[in-house]
Amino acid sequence: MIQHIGILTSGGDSPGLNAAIRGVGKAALGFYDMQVIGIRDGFRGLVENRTMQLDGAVLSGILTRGGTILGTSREKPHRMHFNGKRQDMTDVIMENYQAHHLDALVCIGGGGTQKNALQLMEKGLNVITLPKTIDNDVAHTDTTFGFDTALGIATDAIDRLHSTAHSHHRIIVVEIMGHRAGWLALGSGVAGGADVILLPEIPYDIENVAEAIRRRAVGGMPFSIVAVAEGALPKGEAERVHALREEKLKASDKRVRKQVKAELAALEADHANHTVALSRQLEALTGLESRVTILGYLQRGGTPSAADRLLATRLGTACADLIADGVFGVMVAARGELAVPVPLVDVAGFKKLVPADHPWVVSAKRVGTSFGDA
């Protein structure tokens, strides 16, 4: 019988984390009579043995709160900054797992968390995960909690930027989060009526983007909203990044891999400079003033939406059910209205990216939105 479970949140903060903690915790405590501890600041807290008891009083009232009551970090168990250097702290995690008499560890996070959890599973821990990220890029789940809230925030921002673009006859380039996945820029761009949407999955030609904006101006609309995902790149740069990623995967020599990784990081790192450069190019090519708005961490903050609270609660309680049934080594995925266990080996290391023929893309093109690809 499962008696003690631990819960941690890892990676970037996201709306719905507290709702998920509450869903797992309340079901485990009230329905299955388990003991639940929270681990502070992700995997680092498990190494440093920093925990808190999660009881009814602690879990009460957190459903609507943004962020995470447990704190979070991006530390990896096998490459953790400790005592001034990177160390593999997996064995310490194993010891502390045993010291707290844990029967299961719930790891709530995005793609990186799924990979870290898989490594702990392979070491013998009973691990189960929940998919969290505003980027919506975790594989094998319909959606991740945090996405809907961020989608609403980004859409609201685009709505507000329309009035400034219209009043001043300007191009407004709004940068939206998402790393290598364009779900957030695509969804908010469609919902907010952006005139151009640029995604990492669809490399763009700057001349095509400028031509779409010029056509609008000739048609009596001398303003445009350009929604650009932070990972979007023009065709030449995108081809170089793709080639480097392939080279990195194939490289057997550590020095070569390190060099490729450094070049890749330099190309991908400074999203703000890409967006500013894009804005200046469009200004030169169209003759219209262009301004940049970078939404940044605004998209990750605040009260979770009703949809995210519902999703996090649904997946959280299903997580408690699976733990009680002794099902481990899985991520609890959303499939329609069901919560389905998916093996971590099928999730870790994979990203859910936007297909070029996705219905959202098709619909956007039907209403005249440019993706800069034609």
Second form
Amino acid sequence: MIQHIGILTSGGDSPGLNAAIRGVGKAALGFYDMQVIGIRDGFRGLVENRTMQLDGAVLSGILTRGGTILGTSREKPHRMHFNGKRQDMTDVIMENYQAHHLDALVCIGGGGTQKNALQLMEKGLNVITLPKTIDNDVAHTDTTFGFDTALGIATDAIDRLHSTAHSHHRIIVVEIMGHRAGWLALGSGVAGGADVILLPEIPYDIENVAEAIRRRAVGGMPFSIVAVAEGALPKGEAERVHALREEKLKASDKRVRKQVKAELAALEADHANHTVALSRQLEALTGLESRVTILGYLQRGGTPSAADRLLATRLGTACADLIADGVFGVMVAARGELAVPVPLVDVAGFKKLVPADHPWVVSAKRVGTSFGDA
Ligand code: F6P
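Same protein, different condition: the form predicted alone was shown, now please give the form predicted together with 6-O-phosphono-beta-D-fructofuranose (F6P).
Whole complex next, starting from this chain.
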């Protein structure tokens, strides 16, 4: 009989996390008469044994709250920061899992969490995960909770940025989150009517972007909104990053691997400077003033949208159903109106990226949006 379950949230916070905790917790407590504990701050809380009892009172009123009542971290069980160095804390996690007499561990997170959960599964824990991230880049699920809310925030921002763009006849470059995936920039760019959308998956030529903006100006619209995903890169740099990622995968020598990772991290972390440089280049190439807005953590803030609450609740309750049926080693994926268990081995380590011919890209091009690729 499954009696005791633990829930943790890991990776970047996102709207809908508390709705998911509530969905799993209320179903487990009320429908299946299980005991539920919350583990604080991701996998670190499992190592440090920092937990809280999740009962009806704690779960009440959290559906609409942003963030996570449990706290989160990006800590990895096998490489956790302790005493100034990264250590493998998996064995301590196993001990604490048993000390709490857990029958199941629910890990709510994005791509990194899926990988960490798989490793714990391979060590023998009964693990089951839920797909959370505003990036929408988790493989084998239609969508992730957090994405719809962030989509609405970014779209609203683009709507608002149109005011200053057409009033001052300016280019407004708005940087949108998404890590290495362009879903958020693509979706909000289409919904917000951006004139240019730049994605990590479609490396761009700055000349093509400038030409699209100049064409608009000649056509009587001397302003443009450029929605740029934080991972978007011009063609040359994109090729360099791709080569480095390939090299990192193949590098056997530790020193080489460390060098490659450092160069990659510098290139990828530099997105804010990259966005400012892009704006300056466009101003020089078009003669229009250009200004930058970086949406950053606004996209992860506040109450979840109705769609995210609904998605998080239905995946959360389906998770409790699967636990009651003794189904582990899976992620609970959204497939249409269904919640389907997908083996973690098929999810962990894979990213869902935007295909260059995705219907949203095709639709955007039909209404004249430039992706800087032609
Ligand atoms: O994964 C969600 C996300 O917001 C990404 O879009 C972004 O690149 C990253 O987290 C930021 O990470 P952190 O919260 O650690 O700064």
